[in-house]
Every structure is written in structure tokens, then in C-alpha cells.
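Here we start with a single chain on its own, the form predicted alone, put down as C-alpha cells.
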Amino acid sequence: MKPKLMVHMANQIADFFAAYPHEEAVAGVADHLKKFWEPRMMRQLHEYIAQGGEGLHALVLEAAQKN
């Protein structure tokens, strides 16, 4: 998947959960990623974060540490 699309998709998830209390939001994003993203998508996300994670919502960055 193209990085721009991956960032957009991940940020949409974070935007949905952003209204929740912080810990619930992080857990919600992490749970969604775990349930609905394929392992290769998660690998790509972790690689992208390792390269700086430009443009990713802070909730995505936190949630990715839990997966």
C-alpha cells in the first residue's frame, strides 16, 4: 500500500477515537489495527514509524507501540 494511503487510513481511525478519553482512544486505535489490519499492513506501519512516521496522528503512534 502506498504510504500516503496508509497514513490517511490510520489517521481516520485515530480521528474517530480522538473524542474518547486518551487511554480509551489509544486502546481503541490499537484494537482496531489489531482486528482489521493484515500483518503486512502492520509491518508497513511499523516500518513507516521507524522511518519517522511523518504525518501520523499521535494516537496512531502510541497505539502502534501496543501492537
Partner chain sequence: MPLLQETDYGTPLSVINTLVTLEIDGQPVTVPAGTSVMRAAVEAGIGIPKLCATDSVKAFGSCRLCLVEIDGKRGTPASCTTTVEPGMHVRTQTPKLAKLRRGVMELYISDHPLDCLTCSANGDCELQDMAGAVGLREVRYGYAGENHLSAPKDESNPYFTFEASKCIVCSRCVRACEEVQGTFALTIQGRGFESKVSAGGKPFLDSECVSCGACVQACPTATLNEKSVIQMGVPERSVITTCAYCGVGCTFKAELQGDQVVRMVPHKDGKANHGHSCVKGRFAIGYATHKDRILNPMIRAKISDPWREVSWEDAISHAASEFKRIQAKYGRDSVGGITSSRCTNEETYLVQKMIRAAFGNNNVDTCARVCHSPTGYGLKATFGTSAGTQDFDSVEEADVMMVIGANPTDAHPVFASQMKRRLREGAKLIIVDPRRIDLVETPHVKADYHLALQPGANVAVINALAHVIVTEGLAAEDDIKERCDAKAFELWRTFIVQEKNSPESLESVTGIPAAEIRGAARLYATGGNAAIYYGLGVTEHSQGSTMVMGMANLAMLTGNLGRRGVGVNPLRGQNNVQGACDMGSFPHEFSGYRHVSDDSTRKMLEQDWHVALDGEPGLRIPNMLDAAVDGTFKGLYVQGEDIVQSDPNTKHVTAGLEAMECVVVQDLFLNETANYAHVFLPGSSFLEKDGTFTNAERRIGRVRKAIAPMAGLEDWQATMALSNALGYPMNYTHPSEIMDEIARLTPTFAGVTYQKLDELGSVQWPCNEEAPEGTPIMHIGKFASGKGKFMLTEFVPTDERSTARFPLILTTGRILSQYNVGAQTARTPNNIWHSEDVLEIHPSDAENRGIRDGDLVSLASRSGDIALPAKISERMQPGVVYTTFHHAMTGANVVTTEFSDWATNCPEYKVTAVQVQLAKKTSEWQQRYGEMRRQNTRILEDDAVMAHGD
Second form
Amino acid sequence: MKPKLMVHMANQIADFFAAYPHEEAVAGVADHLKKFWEPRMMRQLHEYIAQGGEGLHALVLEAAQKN
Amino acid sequence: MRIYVPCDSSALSVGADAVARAIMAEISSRGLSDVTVIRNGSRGLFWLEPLVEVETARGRVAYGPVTPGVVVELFDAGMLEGKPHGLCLGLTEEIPYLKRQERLTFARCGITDPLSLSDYIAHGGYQGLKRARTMTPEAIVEETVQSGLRGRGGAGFPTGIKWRTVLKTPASQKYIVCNADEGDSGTYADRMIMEGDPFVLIEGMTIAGLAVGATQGYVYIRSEYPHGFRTMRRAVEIAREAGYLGPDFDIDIRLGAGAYICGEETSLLESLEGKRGQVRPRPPLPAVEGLFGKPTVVNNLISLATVPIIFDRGAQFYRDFGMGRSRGTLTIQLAGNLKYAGLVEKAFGLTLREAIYDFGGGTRTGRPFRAVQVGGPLGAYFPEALLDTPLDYEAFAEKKGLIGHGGVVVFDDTVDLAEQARFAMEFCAIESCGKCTPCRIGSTRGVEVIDRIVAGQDRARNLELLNDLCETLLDGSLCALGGLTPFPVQSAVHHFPEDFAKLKV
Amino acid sequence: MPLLQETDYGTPLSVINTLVTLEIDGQPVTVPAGTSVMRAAVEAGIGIPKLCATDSVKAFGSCRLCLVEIDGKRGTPASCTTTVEPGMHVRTQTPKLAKLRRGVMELYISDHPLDCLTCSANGDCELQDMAGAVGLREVRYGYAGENHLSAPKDESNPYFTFEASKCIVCSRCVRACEEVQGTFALTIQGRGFESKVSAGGKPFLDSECVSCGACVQACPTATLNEKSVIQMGVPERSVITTCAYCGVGCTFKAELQGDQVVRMVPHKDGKANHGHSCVKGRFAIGYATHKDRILNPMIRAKISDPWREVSWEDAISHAASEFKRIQAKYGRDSVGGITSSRCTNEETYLVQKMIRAAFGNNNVDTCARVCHSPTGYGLKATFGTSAGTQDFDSVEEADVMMVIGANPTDAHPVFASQMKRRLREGAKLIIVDPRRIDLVETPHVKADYHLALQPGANVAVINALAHVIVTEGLAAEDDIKERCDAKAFELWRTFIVQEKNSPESLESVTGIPAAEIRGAARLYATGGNAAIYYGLGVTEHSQGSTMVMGMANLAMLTGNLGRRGVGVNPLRGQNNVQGACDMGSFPHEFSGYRHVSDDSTRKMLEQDWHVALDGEPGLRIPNMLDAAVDGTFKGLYVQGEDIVQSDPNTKHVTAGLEAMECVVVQDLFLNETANYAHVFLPGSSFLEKDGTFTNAERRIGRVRKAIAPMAGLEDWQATMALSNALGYPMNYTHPSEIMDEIARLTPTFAGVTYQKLDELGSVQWPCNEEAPEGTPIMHIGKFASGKGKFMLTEFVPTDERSTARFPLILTTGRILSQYNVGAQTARTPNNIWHSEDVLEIHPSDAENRGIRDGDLVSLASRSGDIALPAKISERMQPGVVYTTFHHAMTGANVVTTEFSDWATNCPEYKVTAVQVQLAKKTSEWQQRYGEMRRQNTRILEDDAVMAHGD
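Okay, that was the form predicted alone. Show me the form predicted in complex with the partner chain next.
Let us now look at the entire complex, which starts with that chain.
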């Protein structure tokens, strides 16, 4: 997947949960990624974060640590 | 000082407007500032129209028929003082044709200015409503039942019983619909009321509304009545401005689209709803599911216009007129080949002969009488032998005739009853809504069969077929149009068989 | 079975509960009050002659054949218009009645052609039957009288003829058009003998007629008759089955002669359609035997090679060995499959089972991905169940309907007719749609509110509606307290009352005057039973799932759940979208919406299937294509779906497919995806197999085999063969065994068996011990998940916005006569109504660009560009253009983008920034694709065929 598209998709998830109190929001993003993202997508996300995670929503960064 | 020149269509058709103009010109040229011209309704003495009346100390004096050309002469002769002239008829009330009548429904028609509410009230208007307002809906319905009033459209169904059904059917909205689609040949009573005394209809509908809990009324007027339509519209506006109509009960005036069948109450409702004028099956009765599916009183105009006097004078007063189960008065409309065609309101029980001879004066041509058709184009043809039949619903039914809306059309001995029978079928074919099979196809076949009979083809067999067809129409039709067409046809065959066998074969 | 003659009760069923007992011809009969005497007689086994009465329309009373005599009643009342009364004594046969009926029939026949023996309705004509029943022996009027025998015949409609000379003017067609279909295209013109049926004075094809077939169905004579019957004669046997078009799931009788389908007739007992149909299910059946059908398996090494026909064995073993080779080389997760919403539950179940068990991964997805996946997600999050809450009949008690992003008269026509009936009865209507769909104003129906929002502003509108209801105190507080999670509600309340969610604040986003939103909110909250119906205009957005939750919130907020007349109701696009989702077609869920990570479910399945299962979610369709482009996904099995035409951003889809080494396509036709396939397995149409479809109301209906599979195998048999070849054994002998397995392993299907479906006709899941006959209405008393959960639905504008370069917004949809990618309908005469996709554009946008009606225009987005004809239309507001995706060569999805719903990756089809300009020729993509298509669809002809070839 193109990194730009991946960032866009991940941030969309964060945008939804951002309305919730912070704890719930982080948990929501983490849970959603776990339930719906296939392992190689998760791998790509983690690799991207490892390279700096440019453009990713703060909630995604936080949630990724939980997965 | 007042001069009355009728504005009824019957008077207008013979030049009443020109007469009125001539009179006004004369008034102004003579500088008579205290003389006003009132356009009243018609008294219903059509051979005398335009019938000009002058108010005098003795009462109203009539002159007629007046033409514009004689106006100056009449003024010169002292018409304004009710002085004699070749056209002077004496006191209007004393004209025998009028004097012998019992005018209850038409009590004011021809006397007042149709659009003058004060005239209406001065002549006893709104007395009935005043009394009705003191009564419960149940009591109003009961009073109507007691009066013996039956539907004047033709079916003769007790008006009060119909109202009772509507009263007892619970609904969020109910309607009063006045059937003013007066389509029977030779009839004009509805029109005369609309043009001559519209407030009596408004009052009658208002009482009906009180009786059943309806807040909206409609008057469905045939498109051939432009004057009646205009007068009614204006009268409703006047009544509304004066507070006689309003949120509690209001009336809308609607113009029909030109179909005989829309005088049939269910077709009328369809038409009022903006649909094709087609008969609805019954049940449900309109009293239960009528206009827009709501309980609806559908009454003939004359029935509704009779309601005020019943409430003004009481049920007993009204039911004291008439005979048998036909109570009150019938508004007979004399027409056809008669010397004195016109409106005759009389208690039920008058014989046909009395109507035709005592009022109508016999045939206009002077030739021997041969047949009379009572009740419109679907009424039976009666021969001389049946002229002593009293005008009474049951008596007529017994002779396989019907009173209908009270139209009486007379024919002299030049009439061909086979042609009339054919015309009945043709009328049915032209006016059929096309919904039910007997009427839609049967009426066209009827014309063809009569043609074959007259042409002498297989006469006996075709007469039998005509009889069978009439039975199918009578028992099989959805509404009275097809159901009654056999009346004129079979009465013609029965009473005048010789007309069907003129061509010898 | 032999030809099924359904009983015609003459008048509709009475809905009154009290019973009335009467006597007909001496026989006591008890029926509901309000029943007609005619219907009561039929119930008692007594047939009364009739012509104008039929039980799909209200009694009319015109033919006068059904007259009876009733003690105490005057004359001879019509039994169709007379309702039963307690203790009534009815006589249906007396000498008087016999004579009357003969008299009426004699009149009918005096104006009717005497060509019974050569008439197309011979043997299927009520007039003929009645003439016999009343004993008509002669027509004394003769036949020389006035008549209609030379009335012209209208053959303009491709499927049926109108032969006016045979018309008996019973008005059944007119009434069916009004009462059943609600189109009001027909009328009676003229009066008396001149009365005639007329399609508004025009030929049928040019009239308002939508070819639903209700008039043909209602006609008692040959006047309105199917051309197929005229051509082939009356059918001899019936097979009751379920339509394979939209998600309404109409029950049909396939009527056949031998193995030839003569016609499809809607079945009166069908609980979704009650005997009604639309132009697609009723008539557009010709595709099933179209010459384009591929009847032999085919393989090829490269997609640019011509196809080579091979045996089933060769094709299956080739495909299996390729998948095994790819998995060996690239890993277990390098292959996957796509199930189809067009196929049966059993077939879909089998494909996902094969992928999970034989491929050994969860890379399975289904076309619901691109339509209703947000429905599953959103309704599960709020109500606990991934499905609509009501049955269709529930609409009969709705007082307010809110239709959001759906176009029922085109896409769900049979249900639309049911909606229109209720609307004509006075129900209120709110439409939320950027486009002025037909329902906004159609005969005797007018929307009370049309909230013509900006595409992409759904969530803003639903939030504004909720804001009004909460702040104006219109919420059903008691209901919420009792049924919903209190904490979630309080959190939501705090969110929704914020000023940013008020209609006034959102006016600039929604484009709707605040007062209109307030009015609509009040109507929805206080107008009685309020039901939401929605379609892809809700789901196919970047916030599709959020919007589904927003609608669920609104229903919970106003107590509009758990009874008839209310609910949140997705109108599913395809015949088995609901079923495909139920069957475990999603990469993260097993059948019955159980997550693959749920250990207990997985263990149970592993035991039953004797195989280890993956507990991690697999790839969704767009993810598969991304992975393919990335080089980690190499093999795909696609059953009955055409992702090249239907999925967004075509260039990306084809790039993914081109990167794969083995693509297996199973379909009736060489669809667009087959252009990129290496193995083609011929599919079987719904007429050729047994199985079940589940419609939008969770109704499981039987699909029954009417004819043998034309290519030799039913689809489930092909899947089974592939699984066996892959090394995972499957041994079903009939689809009923597959359903037994589904029931055994899926709690919501536990009570479903073919036997039960045969007995009841259909059932709605959940069907189990608690609800042995199914569940028409869900969430009665409490939610499936216990407490309803309000979800926060922050409005997040899509990143797809109009720019200086792409100043217009494109939104897409469908039309009545075509279906989805057109694989079926475009191979039928339905093309007469819609032969090409067009671009609807507002007059002002057209004027600015010098575009006139019919001009070829280019439609370009950042994804690509195509050319198509323009149609000037005021259905759209300025700034918005609209097209359909029914025709392959239009390539509408070349223009749509990769953006999708945040939760489910459902594509954002409904919002694409575009530019429109006059064009001189078709686009480069269209030209290239056309050329590639010519290359890639070639089939090698064998020598014998060559020798005889022309």
C-alpha cells in the first residue's frame, strides 16, 4: 500500500475516535486496527512509525504501541 | 318605489336584461329618482317572462311578458301605479297559477333580491337555523325524520335517516354535499333556487352540518348553469362576510365537468375529489365513506333547501302536506308540449291530469295528448289511461314509473314512442360512465336492437331480446343510469306497442 | 410441479381481527369481518363467477357477474363489494342469477373477437372460463353491431403487447397500476361504449409505464400478454424460486415448457413482494440463455493469450496446482478469494470455508465491501446486530418515513410500491438526498421535506437532526433510560448539544436551511411511528459507518425501535448481500458475525472442519489489490463478481490484477475481471441450482432448480471440486446439507432447514430455539446486545473536495431498468430504456461549459478520465453531476478514487471531485481498454468449429 494512503486510512480511524475521551479514543483506535487490519498492514504501519511516522495522527501513534 | 325584473336564466333567455335596461333608461329620462330596479328570481311562470312587477300599496302588480319595445308604453299607461294595460296581470299573488300552489321551499323565490341577505332575513330567512341552534344534533336529525322529507333527487330516500347514519359514524371530518348537477331533461327547480334564493340552500346546508357534525359543505353545480354558479359563489361570500359561514361551517362552490352521470351521488363524489366521474360501488354508503373517504351527507338541492322551512315551522307543519308516505310538497317542473310550462310546488297527491291540464293548460299545439314522461330521461312514458295517477312515490312505483326530480314532459300525438325508446338507450349510451358492463355495452346494443325491431327484423325475437336486455340492465347495472333506462324503454313498448310495429313486414 | 394455479380470492385479505360467521349456499363459513362475500365464498370452496375482481386490488364492482342474492337485501348485490355480516344468508346460484350472468356475458362476447383457438391466452383466459361457467350458448345480438374488433395493437413494449380489441374494460390493469405499482400510468379514456384503456394517450413504451408487469398480471384476457407467451404458448409447469436481482428478494414462479422458461410470474405468497414485481425480475430474464453465456471451462497461461476450452477436471486441477504453487512460493497469505452477493448462501459459505480451510488464511471478502459493509459495522456497534431491524411489511404502520441516500423507485421498485401505498394513505415523507429522486414528487406522493444536502454532508445532517430533537426536548427519555447504555448516552448527549452540531452552525456545510432541518427533526420525532430507510448514499462515503451509527442514534433517541412501523432499514443492493455477510464472507468474521479472534468460535469450527484456522483478520478487497501491487498477493478466486467494473479506481484494480499470477473467475459471462483471469469456470444462473438467498429484511428464501446447469455443474459443485483438488475434502450431495452445516455452526441460523423453508415459504433470521419461525422485527423489548449504545458521530469532512482543477462533485447511482454492472440486464431488451450511461449535469453548469443535451463530454478526476454523453437535468443542484455505472465501456469507476469509509474501506463512490468539458472523442483509457478487451476475450476455436465457421 502506498504510505500516503495508509496514513490517510489510519488517520480517518483516529478522526472518528478523537471525539471520545482520550483513554477511550486510544483504546478505540487500537482495537479497530487489531480487529480489521491484516498483519502485513499492521507490519507496514509499525515500520512506518519506526521510520518517524510522518503525518500520522497522535492517536494512531499511541494506539500502535498497544498492538 | 321598486320595480322587479327577474334575473333568472329563463327570463334572461327571453330578453330580461334588455327590458331592465329599457326600464332604467326610462326612469332616468323621466327623472324618477325614487325608483329602483331590483333583479329578483323567477316566479316560475315562464310563458309570462320577462315578468315585470311593480310594488304598489295593494301589493305587487305583474306585467308580462314585457319586451323593451313596450316599456315606454307601460310607463305612459301608469305601470308605476299598477294601472291597467294589455300586459297587466293584476296582483301577482292573485294569478291563479300561483295562487293555487303551496309554496314552501319556493316561498321566497321570485320575491326577493337573491343576493340581499337583509331581504332574505326580512322574509323569514335564518329562522330555521335559529331554532336548530337550540337543538342537539340528535334532535335535529329526529325533527328531520319526523318531517317525512324524502330525497328530492329521485330516489326518495328519507333525508333524516341518511343524516342519522352520518351522525352515528364517528370520524375526524364529515361533509355536506349538495347535488346541484341537475341533469334531468325538463327540470330546473335547483337552478331557480340557486339563481333566485341562494341563502335558503346555505341555511339548509348549515342546519345539515349542525345535525351530523360536518364543518364543510360543497355545492356541486352542473357546468351548464353559469348564472347559478355565479350567484351561489357570491351568496356564499356574502354569508361568510356576515358571519353566517365560517370556521364552524363553510361552503365551497364547485363546477361540474359536464357529465349526466355526475348527478349520480357516488360519481359526483369522485368528480369532487378531482377524479374521473365514475360510479362507486355501494356499500360503503357515502354516509359512511363518502367524500375523501369521510362520512358525507349527499342531498339533492331541493331537499336541503326545504330544510329551513321545516325547522322554521316545525316537522308537523311540513308533514301535514302530502299523501301516504310522500310528505310535504313536490316541486313539479312542467315542460314539453304544454301551454303553461312552469314551476308548480304542490303537496304530494295532485294527479298527473291536474298538473297537465289545470296548471299546464293542455298541449301547446292544441293536438291531442299522447304521452307524458315524469322523472327525467329515465322516467316511464305514461299514456292517457294513467293520468289519474297521483304524484306520490309509491303510486308511481306501482305503475312502473318514477317521480324522480319532479320533471314532467308532455308529448302530443305526433310523438313516436319507438323513437323515444331508442333515445332512452342512446341517452344511456352517451352518458354512461362506462364502468359496468350492462350499461356500457348494453345501452349500445339496446339502440341496435330497437333499430332492428323498428325495421321489422325478427321482430318477436328481438322484442324478447330487448326485454332480456332490460332485465340485465335493471338488475345488473351498478347505478341508476343503467338500472332505470329500462323504464322509458319498457313503458314505451308496453303502453305504445303500435309504434314498434309501424313498418309492416 | 405442474403449473401452479394460485387461488384468486377476488378481493384482498381483510386485516380486521374479529370473525364473522355467515351461510353461503347453506354452508356455514367463518371469516374476518370486512371480508367480501366473494372472498368468503372462495374460502368455503364456492366459486362465484367474476371478471373485474382479483385479490391484488380493491373491489370495483363493474363486471356484474358476481351478483348474488342475500336474504333481506334488495336486488342482486355484487358479492365483491358486499362485505359479510353475521348471520347473512347468501345464495350464489339461482335461476335469476344464472339468467343475469348469461345476459352480462352475452354482452361481453358481442364485442369480443371469436378467435379463442388461436388466441395466445387460450387456456389461460378468465373470459373464456366465465363464458363456460355461466353457460353462454349464443349471442343473440350478433356480431355486426358497434364493436372494438379493429382497435389497434400496441407492441411497443419489448416484453408485452396491448391488444385493445380483446379488452373487456374491467380496469384491472388500471387499478393494478395505481394500487399495486403506484405509477398511475394507465387510465380509462372516453366514457360509455368508447371507454378504453390508455397509457395516457401514448404507446406504452413512451408512456409513464415502468413495465413492472402488474397490469399484465392483472389482465384476465389476452389483452395484456407476455410476448414470450404469444411466441411459445402457455407454460406447463412452475418452479417457485427467489429473484436474483435486488435485495428485495421477490418470490417468483418460473413457468416453463420443458426446460424453456416461458415467463417469470411473481408469487402471491411471496412475503417480500406479495405478488408484485419489477421490470427486471419479471421480464429481464433473457440473459440466462444469452449466447454470451460461457458453457465450458477455459484456461490460459497469460491474460493476453486467447482462451482455451478444457474439461472441468483440467480447469480445476490447473487452478488448484497454480494456487498451491503460488502459496509454496510466496507464502500461505499470498492467495485469497471473493464471494458473491449474487450467489446463494450455500455457495458463499462454501467459498469462504474453502479459503479459510483449504487456503488456510482469512483472505476472503465479498462485494458487500463496496456497498453495505458500513451497515454491518454501524448497526453492530449500536444495536449489536449487523442487520436491518424490520420486515418490509412493517412500513404499513409507518407514519413518517425518512429515506436517506436511497432511490427505491429505481433500485428497490417492489418495496417502493409498498412505500408509496403507505404514503398515499397519508404517511409523511422526509427525503435526504442531493438528488431530486422520483419519490420527492410522484403521482399522489409528495415529500414533506426534501433535504437536498451537499454530497458528503450526511453526518452533519444527522447530527443536526439529533441536536434539534435533544435541545427541543423531543427525545424519548423513558425509552432511552430503559433500553440504552446510560453512560454512552450521557457522553453522546454532551456531544450532540454542542452548538457546532446545530442546524444553524452546519448550514454552510449541509447547504440546507436550518429551518428545514428543524422541521424535519420535529416531524421525525413527533409524527408517530418513524422509520428510516437508507441505501448506498449513506454507506459509500468516507464517513459511511459513522452515518449508520448516526441513524441508529436517532432511532434510539426517539424510541423508534422494537415494533412495527419504525426501525433502521438498509435497502440492500443485491439479492444476497445480507446473506453473503451472514455467511462469513468478511476477512475478520466467521458466519454469524463472529470475529476470527474469538477463540471459542474458532475452536468449534476447527473441530467441525477438522482443520486449523487463522485467528488474525485477512485482507479486504482493496487491501488485496494493494498487496498485489506490492507483490505479496498473487492468486485470487473470484466467484460471481466483477471488481474491474464495479470497484473504484479501475486503473488501480487492473494494476493489482495484472500483478497476480493466477486469477480464477467463475461467472456466467466473460466479465471485465475475466479479462485479467487465467482460469475461467462457467457459472450457473439462479435457475440452474438449489440454494437460498437472504434479502434486505433478513428473509431466507429458497432458490429452486428449474433447469439443469447449462455448463454441467452448479457453482457450489465447482467450489467443492476446487477445494478437493486443493486437498481439503468436501462431500456435499445437495445444498441442503450445506445449510444443515450452517445451521449447526451458526446460532442465528440454528433453526433453519430446507424442510422448514418449504413449509413456511421463508424465514427471517434469527431463527433458532427462541424464534423457531424466525424474527420479523428485531430488538423488541431489548437490544440483541442488551443495551443500545449511542456512538459519538463527529462530522469529519471528506478529504475529497472540489478544487479549481476539479470544481464539480460527482456522485453515482443506478436506474430502474439496469442492474449493477449490467451483466444481466444489458443482455436483455431492457437496453431500450437505458442503452448507455449518461452524465446528468445542471443547466447552469452545462451553460458555463457550452454543453448541450446529448453532447459528448469528458469527465475527469485525479484518478482518470472518461467520455460520455451529457444529459441536462435539474435533478441535481448546481455543482453536482451524476452518472451510473451500468455499462462496462463507460468506465465510470475509472474516475472514482481510492478514498473509502474509515471503518470498513467501503469506497467513497458518492463523492469525487471532477471537471466536465466538451469532448471530441472517447478517452484514452476507453480506447486502450476497448482494444485490450478485444484481445483478452478471444477464445480459440477448435478445428471442427473452424470448418463450419462463418
